[in-house]
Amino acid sequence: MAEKFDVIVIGAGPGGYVAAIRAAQLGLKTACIDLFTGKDGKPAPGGTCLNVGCIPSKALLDSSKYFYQLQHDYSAHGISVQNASMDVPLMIARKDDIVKKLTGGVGQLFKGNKITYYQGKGKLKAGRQVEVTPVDGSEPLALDADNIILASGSIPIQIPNVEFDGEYIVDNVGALDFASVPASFGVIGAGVVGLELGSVWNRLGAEVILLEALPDFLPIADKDVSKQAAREFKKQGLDIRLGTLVKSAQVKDGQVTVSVEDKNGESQLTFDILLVSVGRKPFTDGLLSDDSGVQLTEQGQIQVDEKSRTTAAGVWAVGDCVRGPMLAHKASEEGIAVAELIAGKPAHIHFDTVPWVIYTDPEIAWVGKTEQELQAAGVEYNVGSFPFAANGRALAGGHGTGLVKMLADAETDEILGVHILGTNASELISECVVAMEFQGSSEDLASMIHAHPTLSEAVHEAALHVDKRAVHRGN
């Protein structure tokens, strides 16, 4: 007889494990199923984000940033270092240790909240029945629940004629575990993953070429931010080639030969390692039986309504496998909302204020609409901006690159979008998210006292500049 739960969560990524914990906090008997196994062979709840995504990539970004600054920036502070070197295996080991601590922490949270954890593959069947196939090869288990939350996440997209081999042609997982710095590193895709991992190995000495099929750089970001960012990345040595379509890639004699097509025709490039980072797709393989009642969209996403309910009664879905941006924090908030809805509490997700961050150096962060989106929609707006080059704290720290740009409704002054290129942009954007959640205006931020000297003063000055009242820049 199947064991009965109030809630079963399939997937223990940022959407799944958070949903499970919140459901348990609300007094619901909860189980969570996940496949991830750590390098030590033990269960590793946390999904792509904790195991092979957000967290390990940030660990490597920080390590490589310090090494780069040691060589290029510290001399301006009077700090002289000779013959600096990077121990790549030690850097990777540090990253692995951080991952182990965090996934272990999720495991402890499960125990503390009395969540039953199954390491295996979960499959939803008719009538909210779940079959678990354990990773250890033991007999499948049958579970039953009043509510199911699908949080199966996403996987990297493969492209035709470029096959992953895990050694020479890799996805984001492989690019986190190099034993040494490749002399030449090719990256297909100049999006978030490509820029971040390209930056890591570029800072450590690899020659990095990013091959981007689109004609524009970071079209998802505001045009002023992406334009400045492209200039800065070029200075750092990243070779970003736009309008370049990859036709095929082949491995021969320990090298990857890539055939590309651009405005000049077809040509070939050779790399030690090639990273494919052209986006991700929902991971639903083996997740649903034919009679589960859950429908998929044409894009392969699990179909849900505004409250994350699927087409099957009592079945919900959150995170990368549903509509909306594939962001860990978006998944977590959806997971919390669904757990609270199941418990009969009110909950809502405001997708208009989900922040985006690219953890390059300088960082790129934004929330709300871009200027090009407002123009396309015919919305009248005012613009304010402030460069970090005029911010005292930024200059004192050697971080004068970038700007804060604010967009506000021309009639109501409500903030419609904020875009930041600069150091700690990932932290600075939160103030803007809060303001937008409360339907704040640029005047609201302009009226608030910001500590001096801080980077956040750039946000204050950008808000003042919307009304052409910025003090520390020309209007």
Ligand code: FAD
Second form
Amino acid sequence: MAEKFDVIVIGAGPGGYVAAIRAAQLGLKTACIDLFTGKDGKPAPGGTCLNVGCIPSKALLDSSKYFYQLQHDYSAHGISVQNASMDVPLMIARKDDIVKKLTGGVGQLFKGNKITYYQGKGKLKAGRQVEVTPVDGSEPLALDADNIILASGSIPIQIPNVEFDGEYIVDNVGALDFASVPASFGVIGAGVVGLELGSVWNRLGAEVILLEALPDFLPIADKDVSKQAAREFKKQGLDIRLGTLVKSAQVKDGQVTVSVEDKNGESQLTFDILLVSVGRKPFTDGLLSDDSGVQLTEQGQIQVDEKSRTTAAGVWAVGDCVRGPMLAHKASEEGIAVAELIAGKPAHIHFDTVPWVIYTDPEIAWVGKTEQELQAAGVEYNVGSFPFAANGRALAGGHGTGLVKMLADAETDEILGVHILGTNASELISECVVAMEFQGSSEDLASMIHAHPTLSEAVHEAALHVDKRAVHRGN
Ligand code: FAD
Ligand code: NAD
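Starting from the form predicted alone above, please write out the structure of the form predicted in complex with ligand FAD.
After this comes the whole thing, all chains and molecules, with the earlier chain placed first.
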């Protein structure tokens, strides 16, 4: 006889585990199923984000940033250090400890909220029946629930003639776990993963070449930000080759030879290790039986409506396996919204105000529309901007690179987008998200007091500059 729950969540990433906790908080009898096994062989709820994504990449970004700053930036402060060295295994062990702490924390939260956790593969069948195949090889279990939340996440896209082998040709999982710094590191795709993980190994001394198919650098960001960011990354030694198509990659004698085609024709490059980071795709393998009633889109996403309802009654889906940006905070917000809808509460998500952050140095962060998007849509807008080079706090800390750029509706002054390149852009963007959530205007931000001296004064000045009354720059 199948064990009965109010809610069963399949997948314990930031979409699934957050949905499960919220459902349990709302008094629903909840189960969560996830496959992930940690490096220590124990269950590791937390999905891509905690295990092999957001958190481990940020741990390595921070470690490598300190090492780079020690060598390049500290001398300006009068600090000199001879023979700085990096213990890569120790850096990786620190990262693994953080991951373990956080996945263990999710396990504790599950216990604290009385969520039943199954480590295994969940498969949705007709009538909201779920079969769990435990990873320990024990007998499959039958569960059922009034509501099912699918949160199965995503996996890296593979490209033809470039086979992952986990050692020389790797995805994000491999690139977070090298035992030493590769002398040469090739990256296919100069997107978010490529820039973040390319930065990590470049800072530690690898020669990094990013092979990007598109002719433009980072076209999802505002053009002023991507232009300045490209200049900064080049100065740091990242060799970003645009308009470069990878034809194939082959491993021979411990090296990867990559055949590429660009405007000069075909050529070959050789690397110690090659990372393929050309995007991710929804992961639904083995998730749905033929009669589950859940349909997929042409792109392989689980089809959902604006309230995250799939085509099967009582079955919902959230996170990377559905439409929208593949971001942890978007997955979590969807998870919370679905749990609240199941409990009969109102809930909705504003996709227009989902912030994006790329954790390079300087960081890139934005919310809302880019200038090129507004132009394409024929929207009339005003622009304000402010460089960190004119911000006292940024200069005091040695962070004078980058800018804040604000776009506001020409008629109503409502903020339509904010784009930041600079240190702590990831934190500064929150103020702009709040302003946009409240349909705030540039005038609203301009009339609010920002503490001095702070980086946030650059946001304030950009807001003032929309109306051409910035104080610390020409208008
Ligand atoms: P996932 O986190 O992928 O979790 C899905 C879980 O479901 C997995 O544990 C999987 O094993 C499990 N699962 C799948 N199918 C089944 C099944 N049938 N049965 C049981 N379990 C199943 N986003 C950010 O917002 N900020 C960042 O800084 C950031 N950094 C990233 C860095 C890297 C290197 C990568 C790869 C991604 C990063 N992301 C970041 C993206 C972020 O990781 C994802 O958007 C987020 O994890 C999506 O959450 P999710 O819950 O939808 O899916
Ligand atoms: P991405 O979409 O960010 O970048 C992929 C890049 O690869 C693009 O620039 C694309 O033009 C290029 N590309 C595609 N096919 C190619 C080919 N055959 N040859 C050369 N270049 C090619 O994807 P990603 O970097 O793999 O990251 C996946 C997703 O994970 C991101 O879109 C994001 O949603 C999420 N993520 C978020 C963060 C963050 O929030 N800081 C960090 C990492 C990942």
